[in-house]
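The form predicted alone is given below as one chain in structure tokens.
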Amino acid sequence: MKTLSRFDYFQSEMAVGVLPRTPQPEFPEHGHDFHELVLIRSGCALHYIDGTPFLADKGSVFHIGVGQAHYFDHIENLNLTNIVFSPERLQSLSLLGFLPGNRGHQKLRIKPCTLSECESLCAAISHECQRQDACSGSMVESLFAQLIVRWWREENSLLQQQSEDKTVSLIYFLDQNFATEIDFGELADRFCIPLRTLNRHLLNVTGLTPNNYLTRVRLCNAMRMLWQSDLPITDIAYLCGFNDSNYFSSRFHREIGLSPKQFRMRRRVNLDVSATFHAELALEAR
């Protein structure tokens, strides 16, 4: 796995960097000696972080930790920013007790209206970077932190469910209610929001139609399963929200490419081969 050097993407000596993807390309798994906030601006994708699935979509914010592992798959007109930093080169490290991840959540969403202003700070933290004057490390710090504490409000907001956004609202419901069995209709009327309305804002948020966003919630976490757990298939299948277990083996293979005994097999082939690895170091460490 290739490691992401920070003086290849960093500016002279500044602690943070910009860097828009638009699309993002295919990339391979690869570390960083750098953090790395993603914030995605558009369309939608599967983030392995440290081979666990994540539903990347409009929205949708990660952090990426020293040593931590990720790569996008399944990728859908992907459109997102890396703000990358150094915590070493900032000046207030209480920033990073802020950061979105530190509740234990891998993922923050964020509304519409919070994802346009935070592609404007990222714009202005670009543009302090390029200019690089006396002032520009302190600005650069300044709209960082500005950056951050937006989205530290946000996760609070979320966590209390005290979202005004109603589409932002129900995607979280359908996050954590995804092995429910789940009817737009009623959730429609639930969140006073009319089904094609609904429709068209998930669409609009997500690059996804709503079957199409709970499929792919309901898989992530079924690979995850998949991945942690010697539960049988078809169990996962009813504890993921898919009553029939053939059709859950279809639309598995269909969207991931492998069937879910492949998935699960391939895995533990991978954890095998990084045991015997590490294995293998500690003993010529001796």
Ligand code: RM4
Given for the second form:
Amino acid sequence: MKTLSRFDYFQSEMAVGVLPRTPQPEFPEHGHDFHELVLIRSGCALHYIDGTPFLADKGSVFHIGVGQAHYFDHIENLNLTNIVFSPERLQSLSLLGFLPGNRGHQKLRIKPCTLSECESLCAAISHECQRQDACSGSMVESLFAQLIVRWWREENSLLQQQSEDKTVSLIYFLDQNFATEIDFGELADRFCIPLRTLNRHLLNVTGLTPNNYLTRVRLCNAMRMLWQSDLPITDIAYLCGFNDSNYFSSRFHREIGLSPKQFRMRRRVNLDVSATFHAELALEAR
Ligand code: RM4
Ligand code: NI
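Return the structure block for the form predicted together with this ligand; the form predicted alone was the one displayed.
Below is the entire complex, every chain and molecule, led by the chain shown above.
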């Protein structure tokens, strides 16, 4: 697997860089010798981080640390911005503990209004990187700090359930409760949102209709279980909220291009190959 180097992606001497991907093309699995924050602006894909799939939809933010591997699969009109940084080049490290991903959540979700604020901050960082005068480095760092604080505040207010934005709380609820039967009408009542507003807001926040969002969350979790456990496929279908395992298999096949069984076998084979490959490398390194 390739490790990307800061020399190929950063303006010289800068601690932070902004790399828009409009769209994000297919790109093989890789790591970096820098950190990468991925801000999904629109579209959708499966984002594999260290082999585990996450749904990458509008408003998701991921943090890929040094030594982690990632790539996108099943890309659908994916537009994102990578904010890359090298901690050793930052003048102040005090905000790094507030980065998304530091508290065990691999994925942060931000609201559309925060997303547009972040886009402006990214544009301002890019602009400063081009400018390259005596103060640009400090400006870039202070804009980067604002980005981190925005994300942290959003994560915090959602965790403490103080959020005004009921739709985002409802999305977190779906992420946790995908295994149960979901009736969007009931859920709308429970979160005190009119159903039509819920449909509109969910589409606005994630770029997906409620049913599509829920199905993708279920499939993502099914992929993890197929890969990480030996549970029978019918059990996995049930544990992921599909009450008909034939429907599960055909939907899985339609979205992922492989049957659940083929997916499980394919992962096993890939893992074996990469395990042998790494073992060989380790031997060679001795
Ligand atoms: C690629 C892709 C990768 C990123 C590099 C810099 O297009 O977005 O994730 O690490 O750019
Ligand atoms: Ni990357």
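In this text, rigid core is short for the largest set of C-alphas that superpose within 1.5 Å between two forms. Positions refer to the first chain, counted from 1. Please read all numbers here as calculations on a predicted model, not as lab measurements.
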If the two forms are fitted on the core, does I125 show a Cα displacement reaching 2 angstroms between the two forms? no
If the two forms are fitted on the core, does L170 show a Cα displacement reaching 2 angstroms between the two forms? yes
For L195, is the C-alpha shift between the two forms 2 Å or more after core superposition? yes
